[in-house]
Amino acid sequence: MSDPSLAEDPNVTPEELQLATRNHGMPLEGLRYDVTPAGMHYLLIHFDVPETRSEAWRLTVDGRVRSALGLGLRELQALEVVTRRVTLECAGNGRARLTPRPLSQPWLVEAVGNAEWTGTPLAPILREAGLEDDVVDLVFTGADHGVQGGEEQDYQRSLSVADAMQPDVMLAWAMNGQPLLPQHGAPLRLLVPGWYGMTSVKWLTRIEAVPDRFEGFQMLAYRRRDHADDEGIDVTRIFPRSLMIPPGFPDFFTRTRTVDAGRVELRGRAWSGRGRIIRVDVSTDGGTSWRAATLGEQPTPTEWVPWEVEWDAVPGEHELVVRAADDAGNVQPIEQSWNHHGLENNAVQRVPVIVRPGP
């Protein structure tokens, strides 16, 4: 019997077009700004916008605390207030060139965007509530409530207390110097740095201190599976990944690109949430030889950096490549293995361009 969680057939589902059109991805122009607009940062929404209003909302921290918390969206911004540049990137990014092909969001390789995020720390607020010292994971709870795999639930993550201690992770009510758009979490949303967009819960309501691991069904979602049936292993941080600007111009339909033959400059970005990317290279027939790109700045590991290169590009058909490596030895592969959900699919970008004679 054929898996109902995976497509033969290279034709997109009903149901995946239906999703498509609720999410998107970066066009990959908008590599060029150091800043992700808002309007072309990625959007994975799993259920729906849910209804909130700032001057209602309350945040709730209980559990094994000592003393439970009740939090307005004033109370918070009168804390300590910082501001991040933060690469986020779906973990399904890359699912849609898989075959078989897992059904869910089809995504090719535009889930990625860098946003400057405000709000505070949440390290200070775990500690004004007290943590019990057998308390394993904190919960985070959103507002959006619907059905997947079966299980009517709200959206939930958590992260164990290490984790939501370090100084980065942060509960986030302002995107590029504007409040949240409803679609980005209004009026809160945690914001992990490095990890997988899927950790960042939005429209974030309550955090609760459980003395236990939780497994809940948005964790269980996100593990690394061989088949269906597989335990697997948790995805967490961002495997390295670099994304070229797509030079000339394109085809409308197959975005296959058009350059004039000559010096060409390719452009992109690299990022990695295990390391500091310290190599791009770029190749322009196929991956058969490389060059090293220069790297511009990284402020922070968690922030992506840019990088450029020159071409001289000859008439003919090309395929150009691109690859990142961090500080922690991780590259990206040449060739993506595959997995059961499709996630943590870094395989290199390619993008065909026909070079034309110049002028």
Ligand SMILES: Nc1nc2c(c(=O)[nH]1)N[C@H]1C(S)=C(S)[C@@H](COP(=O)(O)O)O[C@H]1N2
The other form holds:
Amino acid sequence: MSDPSLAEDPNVTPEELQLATRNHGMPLEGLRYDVTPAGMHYLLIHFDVPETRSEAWRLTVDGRVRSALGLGLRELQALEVVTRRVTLECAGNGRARLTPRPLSQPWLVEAVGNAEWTGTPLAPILREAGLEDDVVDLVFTGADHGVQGGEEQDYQRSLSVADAMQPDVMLAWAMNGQPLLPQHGAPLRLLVPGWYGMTSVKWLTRIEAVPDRFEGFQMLAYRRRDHADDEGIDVTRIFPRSLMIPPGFPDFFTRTRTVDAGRVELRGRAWSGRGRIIRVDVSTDGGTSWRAATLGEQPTPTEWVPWEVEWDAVPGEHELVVRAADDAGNVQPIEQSWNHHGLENNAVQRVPVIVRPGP
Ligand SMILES: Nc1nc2c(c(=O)[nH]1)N[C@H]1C(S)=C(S)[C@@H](COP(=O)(O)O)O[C@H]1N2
Ligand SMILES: [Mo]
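Starting from the form predicted on its own above, please write out the structure of the form predicted in complex with the ligand.
Entire complex below, previous chain first.
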């Protein structure tokens, strides 16, 4: 029996192309910037960018709380202000490389960005509202609305009380020093450092405290399942990944790289939401032999780490491979294991390069 949510054909469908042109990735040369320029940051929007005018907008905090809150943007901005760099990655990054291919946003590897977000910590707001003792989850609702999997819905994700109270979880109104762009969640979004992007609800309008585990559509959609009927495991924190700044220059259509023979400086970034990056290995022969890259300093704990390694490139065709590991024991797999929605696909990056004789 064929599953209509999977494609055997390697060609993307018109529906995937439609999603891919709306939701762009970060051009990999964007890895050059410590902080990703807003227009280069990847984008993932399930439905439409909703119309949310800041003057009329209010955040409601209600449900199982002692005092419900209604907060305008100015009131939020009068609270403690924090600025934090956060590497955000979509849980579907890498999906398009799977066979069969789960039909959704067809990411290759570029669904990532490292922006500088300004906002206020969430925990004091929850304390101010006063969570009742029986609260299990906090449900975050966005202003966007649509149908997915046959179910009409507002975009909603939840966090357990313990996860929501983490000191680095914030409500953000600015990105890279500018008010949030419409496509990144204006006027306010949730930001949960270390977690895959689906948790960071954009166009946030409501936080509801509930006494049961929330099992809305977007909670069940982000479970790693071996097959359609598998109960699966919640997708939460980001597994390690490393990417390189594409060396040399590209071919327009195939993107294959050409570099001159001689000494080539390979550089890139690595990140993990599960621990500290402790190792990045680079292969210039398709994964037969590996060398450890030199890790740069990680400016803050919630963002990516720069790495570099020198390559003495000899003429011919080469495949560069990069693999990161964190101190929690997670290592990028060489071969990707398959799962039904194509989530958490952090297989090593492979970059074909043609080395031409030096000038
Ligand atoms: N309200 C709302 N929030 C959302 C989404 C959405 O479609 N609606 N997409 C999520 C997903 S899947 C990701 S990966 C991130 C992407 O954030 P960005 O577009 O700012 O990079 O937003 C998350 N927050
Ligand atoms: Mo995502």
